[in-house]
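Take a look at this single chain, the form predicted on its own, given in structure tokens.
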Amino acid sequence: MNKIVVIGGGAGGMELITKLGQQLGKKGKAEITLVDLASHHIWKPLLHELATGSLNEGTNALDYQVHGTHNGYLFQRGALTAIDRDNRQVILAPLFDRHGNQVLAERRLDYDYLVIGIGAISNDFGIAGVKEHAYTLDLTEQAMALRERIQNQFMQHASGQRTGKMKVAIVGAGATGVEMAAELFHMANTLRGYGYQLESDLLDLTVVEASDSVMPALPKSELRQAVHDKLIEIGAKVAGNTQVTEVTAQGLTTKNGELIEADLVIWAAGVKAPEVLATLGLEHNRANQLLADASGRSLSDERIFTFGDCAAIPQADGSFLPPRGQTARQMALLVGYNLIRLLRDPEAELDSYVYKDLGSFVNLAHYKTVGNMFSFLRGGLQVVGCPARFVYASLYRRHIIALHGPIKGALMLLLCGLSSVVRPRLKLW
């Protein structure tokens, strides 16, 4: 029986190993591995919402070992830390507990085809301090850890332990960024109807920004505009064509020699490939991502296929696709089905995928929702409000019903809208 190993549970990755799974693992054509360093995936569009609160975790956690066991595939908790492509094996890293003790040892899996999705993680670009002063949102373990350290702050602050400005630096000005801004201010006024002392004006949040936009990658600068503007009307400053030369325990480093003081930073400034690929003997560019077609398919071993943030994928005119959500799941649907074809027929001519911009969005906490749809045709259409807030929370929905089906995805939403109104705004601990 031949063996597919996905790397990866991020939200491309669970859609194509419950594609696999189904099609292929429940009907015994193929046995379906999935890898993941986590125990549970929760979509990362959401983790700034985790990371305050916000988003509870036990209701909008999928565990990879219950949804294999339903959805016909395999699960191996672990870190790609090389590929044998001799033998055709993935050799995953040993597993440690938070204690440091090791629960499981080296594994190797066999492998007929491949497909490594593992993301992207932050991108420091070599500034001193980052690494050691300041927080990331990659995985769901940063922004419970995140959580903690924001609740601290705030608890301290109400008891009055802590005085003055809480002062918090968010570098990018992206969507990660500027949700995280919105995010934090909402978590405070909700802090206070729960009985906190915290001084309206308590929070000193300044977001930086290298270029001089914020969202830039909206494409209508009254989207861009409208999102700054908001940003100023809740509380937020916004320092733009700011670069950061160093991150200290005071805070920011400007290339202008100033100091920009910070309590808490959070970095949100960019993303790069995990540095594991540039090991793997495959061909990879300078951003450690791996190389391919326009099928998914790697330059160097035909075996081994790849999409997402992680990956270089040109288009005809010589670009590569952006590391954008959209891209990840509809490239990982795609090499989904091209592996579908292989196995039927190992010469089958694989799909190309062919990128179309269909939007972006931005949600700011309840304060504001704006977004671009369908960019590709003329610039888009612009939404702004209530529809925008549908449109994004659409997103969502979306991707649960894909890896639960209609009906059991359709209960899962109304039991997190049930459990949004029958507990606190805010899971504080």
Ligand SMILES: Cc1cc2nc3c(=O)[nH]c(=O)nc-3n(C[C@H](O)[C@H](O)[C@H](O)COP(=O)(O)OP(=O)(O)OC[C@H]3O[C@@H](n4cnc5c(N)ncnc54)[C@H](O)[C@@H]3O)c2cc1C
Given for the second form:
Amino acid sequence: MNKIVVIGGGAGGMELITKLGQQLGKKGKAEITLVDLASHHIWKPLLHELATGSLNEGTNALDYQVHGTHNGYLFQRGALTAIDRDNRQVILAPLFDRHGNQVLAERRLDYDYLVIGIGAISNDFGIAGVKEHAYTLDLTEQAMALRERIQNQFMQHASGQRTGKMKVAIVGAGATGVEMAAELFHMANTLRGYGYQLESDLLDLTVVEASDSVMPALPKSELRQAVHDKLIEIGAKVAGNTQVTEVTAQGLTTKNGELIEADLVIWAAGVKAPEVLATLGLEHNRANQLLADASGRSLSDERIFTFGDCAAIPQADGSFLPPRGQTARQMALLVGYNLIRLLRDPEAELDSYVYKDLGSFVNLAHYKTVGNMFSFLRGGLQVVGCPARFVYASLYRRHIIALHGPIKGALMLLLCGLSSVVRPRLKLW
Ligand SMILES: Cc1cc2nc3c(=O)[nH]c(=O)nc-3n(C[C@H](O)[C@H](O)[C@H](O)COP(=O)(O)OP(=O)(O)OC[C@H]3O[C@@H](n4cnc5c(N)ncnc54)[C@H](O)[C@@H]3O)c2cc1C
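What does the same protein look like in the form predicted together with the ligand, given that the last one was the form predicted on its own?
To see the whole picture, the full complex is given below, headed by that same chain.
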């Protein structure tokens, strides 16, 4: 029986593995295995909500092992470290627990087809001090560590053991940066409602952006302006045209020699693919993304496919797409479709990836949601407020339905909805 190994159960990987498991694994047509660093999946575009406690990991995390049992795939927890292409084996690093004890030794998994979709990590662009002094939002563990740090800091202010303003700098005014900024204001307000003695102007938060606008990826200047104005209205400062040259324990140093003081720095200035991809012997670009043809197949090996943030798949005009949730999903489903075809007929002609820009949305916590829908149609349709919030939330709903099917997915969403009514608005610990 053919063996397909998928590395990375993220935004794209989970939709791919569910499709392969149901269409091949469950029917005994192929053995499907998912590999991931983590034991569970949380949709990455929600990591900033996890970091502030707006999202409850208890109700939103999906356990890979259990999901695999119901959906026709096997699960191996571990990190991809190398590929033995001659023997068609993927090599996983030993697994350690949080105390540094080895749980599992190095493992080798056989494959006939290998799919790599391990996403992206924050890019520090070689700027000094980022690793030591800034928090990033690449993995669930990082979001949880950030949550603990933020909650502790609010608690110190509430108890009077920390005085003055709570100075926060967020580097990068893309979706991650601006959504995180709004979440922090929302968190401070909610904690005040829970009895924390916090001044209403406690947060001194600056969003720092190298370009001249927040959300440079939003297609319309009115939408970018709406995000900017709302950030200012809720109390944030926006420092545009500002390049950070160093992060220290005191805050950020900028190219102009200015110091932006910060007790807490969150780095959301851009991403690159994980370093391991540059060590596999597969063609890659400077951002470590694997180079693939339009079908998602690696340029170096016809048995290896890739998708999502870690893949560089060209469009018909030779351009490459930015790392985004919808591109990851679209590419992953295309790779799934192509693999199913290949198993039926190894000579089959494969489909090419054609990006369909369904739109971009930004959700500033409970303050405002803006977006642009159907961007492929004459620049698209601007949406603001409740309709925008509905569409934004629908993206996650669609993901959950893809993973669990319409009935179970709807029940899970109902459960999350009910839980948000009966549980506190913030998960504190
Ligand atoms: C806070 C935040 C907000 C965002 N908001 C938006 C948004 O509004 N709209 C949008 O389009 N995009 C948004 N994004 C970007 C979006 O989340 C990504 O583009 C998308 O998740 C990419 O999907 P993926 O499947 O390629 O990778 P991911 O979803 O990142 O999944 C990668 C998976 O690979 C696993 N992995 C990593 N390394 C290894 C390894 N060595 N071995 C094994 N497994 C590994 C990880 O654990 C993870 O499960 C946001 C991102 C963040 C962080």
